[in-house]
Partner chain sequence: MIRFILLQNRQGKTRLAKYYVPLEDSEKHKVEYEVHRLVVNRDPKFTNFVEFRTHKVIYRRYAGLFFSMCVDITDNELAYLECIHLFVEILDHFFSNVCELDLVFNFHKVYLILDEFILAGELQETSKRAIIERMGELEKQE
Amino acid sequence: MAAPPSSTTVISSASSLADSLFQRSLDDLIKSLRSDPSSESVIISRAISEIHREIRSTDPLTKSIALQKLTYLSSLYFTSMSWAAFHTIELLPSSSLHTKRLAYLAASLSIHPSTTDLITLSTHQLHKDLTSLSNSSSSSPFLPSLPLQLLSLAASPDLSTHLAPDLVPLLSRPSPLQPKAVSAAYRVLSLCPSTVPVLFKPLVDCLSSDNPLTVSAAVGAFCELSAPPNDPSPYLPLAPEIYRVLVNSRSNWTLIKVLKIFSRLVPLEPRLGSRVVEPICQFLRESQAKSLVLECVKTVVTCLPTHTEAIQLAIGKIKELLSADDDPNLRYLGLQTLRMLAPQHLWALEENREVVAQSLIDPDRSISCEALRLMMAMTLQGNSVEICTLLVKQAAKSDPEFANEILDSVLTSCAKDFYELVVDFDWYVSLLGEMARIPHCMKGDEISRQLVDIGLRVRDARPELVRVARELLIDPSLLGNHFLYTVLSAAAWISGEYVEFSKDPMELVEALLQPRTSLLPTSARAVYIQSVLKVLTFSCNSYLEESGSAVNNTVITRMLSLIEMTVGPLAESDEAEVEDRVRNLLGAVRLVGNIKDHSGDKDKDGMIYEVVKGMVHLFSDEMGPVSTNAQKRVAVPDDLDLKENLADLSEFISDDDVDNATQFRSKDSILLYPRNHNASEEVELGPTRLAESTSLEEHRKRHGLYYLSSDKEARESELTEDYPLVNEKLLPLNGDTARRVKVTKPRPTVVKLDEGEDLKTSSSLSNKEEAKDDALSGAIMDALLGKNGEGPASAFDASSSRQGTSKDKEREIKSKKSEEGESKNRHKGKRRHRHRKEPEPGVSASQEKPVIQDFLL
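Show me this one chain by itself, in the form predicted alone.
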């Protein structure tokens, strides 16, 4: 007699029956969402709660309806489905094709990198569905398309390893499923390189299929497999097959992918360019598809720069794109491809300069930014004045964001390689002043840095610098722009440092002490006051020497009165730095206060002469630039071991010393204040701590080489060194056909301390970047060359037998012994190669042997 059903089973059955009877269908959910759009979030939240309950039902129909509603919400409202991944796998074995399709679709949406471990539970079911055509004649012929779609979207490495053999029959048999099998094979290969021996040969055979969809899918797979950062060199033996697709295919999208592949292979094997240039030129002449023409132009520009006919056709097509007034997308693409010509074909940019300049005012921001990059790409030493002046004028008319982009581009290009593009520094300094006056200018930090840097490096530009600084200082409207505080600070420093080039020192003092300077921050006001001190010193010295300058007794009297009246109230300033500079300035005014009564007799006014000469001596040393690599040029002593020497300090200083020292306080103790002025904590070192300083003195004696000199004069002599003047030759610039402006005066000397700091070496530009030797590339290379004693694949006999791998060459170079052993084995097994010379170290495999010799010849 059968046992009665348990209460739990009865309750579960009753719950499933209730869910089935009262479950809302997908149509009901859609109707509720459309009937009340204002309550959409509430309806979705309630539906998700229902789905959470219904999807746990044991009834397959109830579970499938819940999964159908969840798939709809995920597709339209981006609701997360990751939590339902296991429930989707439960429905994969369903005998109903409708339910199975729904389960596969939901699995592709719910399974992602965080849930790929669950998909291994469905390995057997996927294998069963993939082989359903061969195992059962009654199954649907399109059933394998469901697991193929899932593999191409949500495969995992383990699943790829187990199911790779099941893809081979689908790849080899012509059928409507073959394109999907190609997509799944690409996914499997990219995830699991160990499947290359199984799938790569059938995938290559798909390139010669009669089905255009299959060929297109195979080309797309190889296009993705060879894309960066993967190494495209293993696909060189496939060039004949891909070239056949290039000639015979009539699908624009397939041709675009083929051109992308050749754009990666031609730099590796330049002889390929002579074969593909003819079909590409034919496409440029005859094709009406803009997408295909654009890809042909990119291929010619990047890979075929030496083929004149192709370059001329490409430039003609670029001009057509630039003239497409009705389509801004084509204009943008035209500008983008034109910029690719910049390194080697600057004449093409010069021919289209007017069109590019007109694009600067385009309302489309992407077009105007691309035009700006093009203008900077065509900037040379001969046309820098014309282009930069045009751009600065355009910045004054543009909106704030684009105006600052223009200013940033001009500043960056002109300052590159120590102002290599600048010949006339007077013009450039004046241009910097114009940039500072542009409304909404936010590049004050860079403008101020370059103003000071030019003053330090270029002596001949200092008179113009003082003139520009004067114009900035006397303009009171600039004092209200907080973005220009650094520019005004730099202008004040220049006015004081190079005051000897000023025509009216009194005007400078008035500009530096005008009332609106109270708007400046503390750091800028301190520079202003220090510059006043420099101007006063220069004026007093000029007055005493009677050098014929504009400084006379009246000017000196006015200057001293103005300083006392304006700067005097600042002596009680809350800012310590300002107060310090003000007291120094007022002290100097008191010292030279009697200069107004100067009689011209040095014996009688000797005191004044000594004071003024002493002040002049304070600012007599010329400041120069400091090399950013100065510290690196200091030779490190051979016996210097920082780790060991610093470890010795633990014998004299410990963490407990500071704690113990704070316990002792006396009237003769020393207080050490932290750098932060707002901090109220004090660390007091008492007599006990002072007694321990003798240990530090002993350490100083032992390691005196690494300590700064205690003598102030000796330390100053170490730190003050004259900087060398270096007159570097200009680097040669390309683009002889570009328009040049006649230079009326020689380029001044630029102090250049950091040789090669911002310059790129020629070797880094000429040598190709080595691609990474990843596992997939190595596996494909082994499959093409027939490693492990299997011999080359039949489709690649002609090319593979004449090609060596880079890995073997590296092993030969690393060990001479292993090289001799490999050479012996090679001579025993391959007698026909004995007439070839061994490759020299450092020569790449592509240079030693032709990769696809028969195809190229």
Given for the second form:
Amino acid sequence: MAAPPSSTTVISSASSLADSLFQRSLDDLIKSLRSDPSSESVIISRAISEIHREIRSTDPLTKSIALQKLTYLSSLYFTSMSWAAFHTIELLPSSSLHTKRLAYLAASLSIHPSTTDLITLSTHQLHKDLTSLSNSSSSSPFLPSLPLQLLSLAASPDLSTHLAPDLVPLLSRPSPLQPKAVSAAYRVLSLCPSTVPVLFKPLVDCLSSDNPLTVSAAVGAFCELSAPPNDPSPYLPLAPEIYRVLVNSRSNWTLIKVLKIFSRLVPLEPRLGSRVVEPICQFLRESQAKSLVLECVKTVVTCLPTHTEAIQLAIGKIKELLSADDDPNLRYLGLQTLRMLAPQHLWALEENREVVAQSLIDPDRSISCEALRLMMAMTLQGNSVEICTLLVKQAAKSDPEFANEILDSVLTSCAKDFYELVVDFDWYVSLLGEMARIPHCMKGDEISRQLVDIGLRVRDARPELVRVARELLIDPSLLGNHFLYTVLSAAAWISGEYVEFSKDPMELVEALLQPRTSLLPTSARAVYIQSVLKVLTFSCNSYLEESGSAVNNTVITRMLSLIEMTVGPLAESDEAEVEDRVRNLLGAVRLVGNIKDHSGDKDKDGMIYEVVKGMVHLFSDEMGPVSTNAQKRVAVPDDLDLKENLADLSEFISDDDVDNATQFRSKDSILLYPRNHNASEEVELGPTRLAESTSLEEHRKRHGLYYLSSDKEARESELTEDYPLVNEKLLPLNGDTARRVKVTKPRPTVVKLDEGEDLKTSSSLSNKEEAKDDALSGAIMDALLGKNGEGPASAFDASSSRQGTSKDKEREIKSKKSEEGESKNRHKGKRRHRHRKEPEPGVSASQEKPVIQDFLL
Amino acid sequence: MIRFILLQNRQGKTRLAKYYVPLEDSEKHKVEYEVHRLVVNRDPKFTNFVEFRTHKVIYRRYAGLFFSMCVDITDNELAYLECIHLFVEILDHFFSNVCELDLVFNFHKVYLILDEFILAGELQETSKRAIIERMGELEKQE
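Same protein, the form predicted in complex with its partner chain this time rather than the form predicted alone?
All chains and molecules follow, beginning with the one already shown.
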């Protein structure tokens, strides 16, 4: 803290007159900050210490000026203001409107329930100010707008529950404050679903208000409430009201919001689409406002894809946007909306190909990124070669950021669905090699992953892979680039694993052992050394098969001596990985050397033959991709009883279950297994799973995480659906699952493995997520369909089933939706009372109809 | 919904910062720095929309000040561009040919104006005339 300023050292804390005489106003503060920019921090800390003193004074004027200064510093100079929360709240009840405003501003800028609980102290004051219109006629008619601002920014659940009733009169009475009340109310609603019964109906009534601003605010509120990630289905019953606004409103702003809401509702109820398309087409034809036209185009393109007339109009407008040479904004928006047409109307994208290609090289990053995304959307199996080559060429010419973006999109889309888009793997592999060489390429990890992945899955691509790998390994300049070491280690691995396709193993070994490899990190070097061993083995074996003796072969001898020379010194390396493999390698080399030197002539060839054959056998198993489901599919041997009580295991398992779980899990994460070894590892895996499931159960018991019946059988079968097992988290994310694909002539086989369970688990995961968001939607649906226990809520046991499984919830929502669809049909004049989808008795159904009807009337 | 509004000059000094979502002080600092870096380097011939984290920033430069609004990805860009223009027009009217210094010395008034026509991240009032009338009435109250 800086020393107090000389001019104000005379302040005595007792006298408020003295304080105000010497107190610096906000203007003074600003002037002093501006006059001397270099000593800004000194001035600020001085000011803060002044403020600390002044704000505690009893004189409200002093306090308010101090608060004003503090607000200024806090919002523009990032000084913390939270310590003054109490003082801010103290000033809220002030009778001077000016001070009140200051205090409210300070509060809305600095107080938030997440940082302080003091907000609840102001509850009474907020209540008074909100109801001031009805209580005292002397206060300003605009007074309630202050607490509304504060509430919209800093509402806590407690505050919301207490003040929600005060919002209701503001919502229902027409006044200039009504729109503000609407916005504040929707915020309160979304933060605190328990206020729904109080606030929702008034909010809906505002939709039909006479004040266009109120209508606008209400539409905006519903637009935000139904926005993703929230569930828009509860708002479906409001569609008729909102449609009325669509047809009657003259305000573009309101119409834009209305269109947004419809774009979320139409996918839920296709008949709505046919009602809405008419007004939208009219806007498209007649409106002069570009923003409205844009929104119409977006809506048509995203949710009315089948209405040809609308689509034609929309595409016409998009073409106009794209051809606006002088306005980059419009071009950008044209590209963006064009992309939305992607899956269904690719022909439209094709038509505008030129513009897209032009935009790709536009200097504006926004436009070029948008063009990139468009090109990826246009990519099909047929044109993938053309597009990807073009893009990679462009990447070579672009700045680093954009180049990496291009590489990223090419890599992701080509790898999707096990390289669905790639027909010619030879081309793709060489493209990967090219990508690695692009300056500033930072996608080394992904490139290396794909190289290895393709090697595992696509047998026919292996020769080309080896060729590309060779080129990468030979080049000494790549070794210095630390973004590329993963690519290089992938290349080394490929060369070692598929050395049989290599044309010149000696060259490979030289490349793998070149002096600059010392620049590589440990992990890469380890792979290099291992590959050398593989290449050596292969070479020895092939020469052995050609001519009976490999020992006297010059190439082999050269190889051996080269290895001795370069790798020898590494035997004492600090890094365990490298040292380990070096010793393996040297061991093999010296073994052969020893035989050569020490044995008698007759045995030599034979022994070397044995050694080499043994080593070849080590590397002979072909590695393939392993499905992450593989473990689950391992059959439990008959003599292993999983249900047996393993209480004595608990002696071995310590109290921290977590350690055990991770220990076992790390075994699972090894992706590369020799395929035929699965059977022999059953017994090991058995107790693994067993211990894992018992420790999981222990954990659950401890934390009482049981929602389901205690019946073991039932639980185990339901566990797979509702409560994913620990393992299963790995399942949906890892791509190692699919079925065997039939070979199409030019396209080589891509090995995939069984897929079945994948879909189920991903859907069960998404169910869980839906369950979380439904607190608000559930409350709103309750409010719309009847708040009391009778009515549809009881028929589906809404309140109790909300704690039930997510599956019940889905059913509940679906049936409520079908009811809502029914009621809407009635509203639209189609009588369908008798058409009932659910097997409910007519009594409860007819009970609920009047509720909706009254509500919506 | 508007997430925040920033007024910054070319050197990166913030002249006004209004947030409609809760953010900590350190995060605010980071955000302001990032937004400034994003908009200050853009050529005037480029679009007025940039992607920012998972949202987008719609900005426009008026003399030496950048007016930036961060909105959701799905929001209508052209509409918010007009919103920024409306704000500038009102400030211009209120301060009679507004310049940066006016904003610096009338810090609270600017907030007052802003609060009058944007609440909870939603535009309340689109008519310039109405807002100016309301501000006039509020001034009389003080």
